[in-house]
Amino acid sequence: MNVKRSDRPIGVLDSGVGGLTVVQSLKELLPEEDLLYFGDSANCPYGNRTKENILELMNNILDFMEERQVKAIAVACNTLSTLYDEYAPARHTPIFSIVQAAANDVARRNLKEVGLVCTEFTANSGLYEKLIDEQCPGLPVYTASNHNLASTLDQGRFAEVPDNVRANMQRLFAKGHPDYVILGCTHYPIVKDEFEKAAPGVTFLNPAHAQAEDIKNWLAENGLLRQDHRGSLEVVTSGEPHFYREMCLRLGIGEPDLLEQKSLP
């Protein structure tokens, strides 16, 4: 049965339960459209291994969403966001990176400084700097990578987090003072307050906001909003399928319409 191009489901996908966050954003900006996550939780945290790893993960993932017919693919990881240029090119269905939506917010925002905490691997990419660079030379980024918060969300250690999330802070603080700080992992948004709790008066920006209105944007450019339609949400992993329905319910998203387990090749 064909399936018109507006009525098929955005994907999107993360190592883990962090690109929630991005389905968080979604279904606040685009409620009618019928959203699929996929979360790699059997293999998370992404930012540690090889990049040749993280391309073959992310290849199998893309194979999944592109199999189910997608509209559009929201890359809900920033680690996989900085190796956007490795897959997009050979892909059919648009991808979204939250990198670069990040740094267009940036951009947006006039800053005078801004500083970036994110995992190992995003860190070492300069992505971030070089992105935020062609539209705002010279603009000082200030990066503190965090090793582990990643992986220690997506096993839901939270007693873990205040102390891992001061440790982050102090360290970015050694090497400047900025009044923003990107949170560059979509993990990072579940413990906000945590981060506002360890830098008082610092404003920090959720990416995911900024790549759900691009995909809008995208949409209704290419008259590809769905309408008159309550958007379902399901979601797939291949981790333990309750851990993301409670995280869904502590985002406000819900309770998932279909959830289920499943390991990619």
The other form holds:
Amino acid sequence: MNVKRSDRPIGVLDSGVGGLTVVQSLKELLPEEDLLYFGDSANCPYGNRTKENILELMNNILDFMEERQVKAIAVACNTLSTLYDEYAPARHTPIFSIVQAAANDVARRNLKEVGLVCTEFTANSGLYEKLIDEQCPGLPVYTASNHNLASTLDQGRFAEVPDNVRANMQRLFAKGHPDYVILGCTHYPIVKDEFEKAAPGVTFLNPAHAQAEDIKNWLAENGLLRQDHRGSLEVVTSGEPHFYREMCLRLGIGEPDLLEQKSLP
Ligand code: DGL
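Go ahead and give the structure of the form predicted together with D-glutamic acid (DGL), now that the form predicted on its own is out.
Every component of the complex follows; first up is the chain already shown.
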């Protein structure tokens, strides 16, 4: 099948439902684009796995995306973005890291210090600190990882969220009191209101918008923007499809046009 490059979908991937927060931003910014989402809920959370295991899972998803001939791939997962250099150079499709987008966004804001909440894997990688330091040398980054918030949200256990988030913010405040905190896991913006309740006065940054902007700019620069089309959303998951439908509705994305269960490879 030979589809004109600009008419191909944008691929969006995550370990679970969290990347739908990036779909939300892409839909706002690029309503004419078709989106193909893969959420690997059968294997979520990724953040507590080994690097080798995560890369194996990621390469299966990238193979799927390239078979479907997407024109660009949004890694709507911070944990996976920390391993960008391990998989992106070998692929022929342009791949966009949410951690890079978030670090650039922080640099543009001219902050005095910043907080970060994220998975253990993302925290241990030190990538946020490195990318922020490259652009803002010496800017303090206070990090507090969260062992199970991504899986709690992926399994829809919302009753556990307030205590979990409060404890996460207490761990962060034990290190410093930044006015701005990056939601460094794409699952966390689903419960941004709980973070705001746990830390009044703090501004929580959702990097999804910055990543969607990066993709829009790249498509525009390369003449690949889709026009005069109602963008569709196809959601594929290794987990329970009904949960993805509910999350799409919760985030105001609306019903996916196609929703199917599939295990990779
Ligand atoms: N949404 C993923 C992230 O941004 C969650 C990772 C996980 O599965 O632990 O890091």
